[in-house]
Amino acid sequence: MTLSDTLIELRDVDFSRGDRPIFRDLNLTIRSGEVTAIMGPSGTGKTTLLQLITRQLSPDSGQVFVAGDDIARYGISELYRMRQRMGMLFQNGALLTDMSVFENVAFPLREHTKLGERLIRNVVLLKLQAVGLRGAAGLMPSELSGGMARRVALARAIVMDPALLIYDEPFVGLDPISMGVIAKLIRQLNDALGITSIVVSHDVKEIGEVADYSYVIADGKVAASGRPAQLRNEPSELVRQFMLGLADGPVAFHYDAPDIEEQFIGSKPD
């Protein structure tokens, strides 16, 4: 996987969960060098979004490149290659709960490389250095507090010297220093690793003050995107709904569901 301007570019895809519609003609790009963040109402179909660029899922319609290439012509070892070259930052951070903090930063050092036991140790701690965990290293993740396990994460996530860095809702359950180091780390590491970072983010505030650019996904498309700047500007009531975190709005309190009378009662009174 190679550098250009556009690193991710989704054209006119479609999507479905059986017969639930989640996108329809979504078009969106991904600037290298960038951090982007990808925010939006729950059940909008933002993770949705992380595993159509990654390949977990396909579209029904439309094309999905990285890099220029068109993945879903990607053979399996093709693909394999593509993700190596991604890092990912899960919900809640998925550490192996029976390894140590080094050993799950080195686990994809064993993996997909033949580097020997010396190296891997200097690049781990080089890795945990660059999270403020070196020291760490020997604990277990029950011994980590939520920010630190978030942290260990993402020293995982960038041990193999990612081009593109993918956080799926990084600041979730969070206390608000917490959520202050891992965005600053998010932005220092895109910058002094050269690479290209995704946030997924429901928390406009924090992910507003590191993000270069930003897309607000509802029903299915772009409801908007921009700068932050840009965003808190928008005409949209729904995108106002969403930056401001109004109640009331076009994202509704209640789901769809059948009448209430029809369904408690059995049908309405005359």
Contents of the next structure:
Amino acid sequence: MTLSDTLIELRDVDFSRGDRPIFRDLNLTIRSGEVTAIMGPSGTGKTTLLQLITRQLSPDSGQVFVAGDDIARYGISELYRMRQRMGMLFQNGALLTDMSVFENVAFPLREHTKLGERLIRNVVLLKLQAVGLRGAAGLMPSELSGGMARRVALARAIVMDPALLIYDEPFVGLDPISMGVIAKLIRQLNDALGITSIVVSHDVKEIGEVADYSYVIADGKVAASGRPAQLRNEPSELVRQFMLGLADGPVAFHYDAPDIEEQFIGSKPD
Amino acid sequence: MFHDIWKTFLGFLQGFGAMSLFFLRLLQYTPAVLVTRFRLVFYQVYNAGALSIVIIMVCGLFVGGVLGLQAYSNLERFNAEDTTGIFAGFALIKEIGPVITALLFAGRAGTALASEIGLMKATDQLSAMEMMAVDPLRYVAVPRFLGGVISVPLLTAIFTTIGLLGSHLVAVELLGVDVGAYWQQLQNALDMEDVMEGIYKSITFGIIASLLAVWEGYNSVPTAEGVGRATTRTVVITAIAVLIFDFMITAWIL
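To test you: the structure above is the form predicted alone. What is the structure of the form predicted in complex with the partner chain?
Next comes the full complex, this chain leading.
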């Protein structure tokens, strides 16, 4: 891989929340123009990883490079310039609840450009058309279903024509039709706009269909990585458990607890 | 025990320091927000101020009425019922108007501000703004803070005016105090300094109530319980802070 292929690189990243370590020596690269999936069991820090990439959080040690720049060195204006080139889809859409669908999508344009009202209208309707919701422009967020809200948020994420789109658990809580729509949009937008996409998900089936490359994160490190077909043949027990959705394995079914006999009977029988 | 008290004290100092820095950042962004986002500030004056007018007027009327009643019944014993206007007017303009308006504002608008900002945080709206390269401090916090700071003195003026009217209704219309004496005595006794005392207090209380509401919402734990707790804290801490500052300002002026 040449340097120009790499859009994002995490180098020896350590991060803890309080006393609980989340990442230890995490190394990971995201290639330009591809859909990269970040997978892993719940609570492994997938969303935290996105927050490190966007500098909503800073690592305890190690570096995060975006387009070759160490983002820890960015001042606030450089950071905001970087974020203008990124679009992020939050788990619940995170639409601004006091604005209509149209105004939500227009929000970044009004904040960062001096486009006229007519042009803003056209751009917003085009983006809504791309996610199939041009007809919902006049609705309020409270009138949308979960899947629709996420599509509106997606239209808002692409309205500034970002170079990188980040999806945080885009399939959670959606019905199969909405899941299929979102998966199709992820692939379509990536290819049509020529951008780079990062998708955090634990939905192995859906993500397997759209991702070019996948990382499985577990125990604070990259447990496995590769093309979807490679991951399915991964020998690691943990990766197999995750990919096949097995209830028990290296990720135990039971949370750590005192000895069962001791807890129920009071003392261990001889 | 001593260790716990020390830890609590340190925690309080830490929180106070963080809130002071937050306040300075709000002040730092204020000029730019007033120029570039005046529409948002104007909306918040409506949201926090105009929507509180009814409750302020109703409370003002009855507080004024009860002051007129108390003043009359006590002053009558000394044949001094003509000075009812002075008693009710001084109490309203210097103390009760600013304090009760601030407490009502905290209950009506402060809780709404804290819970609104807390819910925006819990539903990732603030993070989404940050990711859209829009500083939520400028877009969400400063306009709401300024809306409150502008609203409270105006609401205090309304409360005090309606309070004087309520006191007039009870003392003059119901109990028969001479209308000329009621207003003339008040006009003669009242200096501009007394009015300014009320204005200083209402401005200070406006800053305190708005700052605490925005701070509590902005720093709430992003869960249902956290937002609920932030809302409660807004009312409780504002009430305590307003009463402490009321004493301090009065002691300083007298």
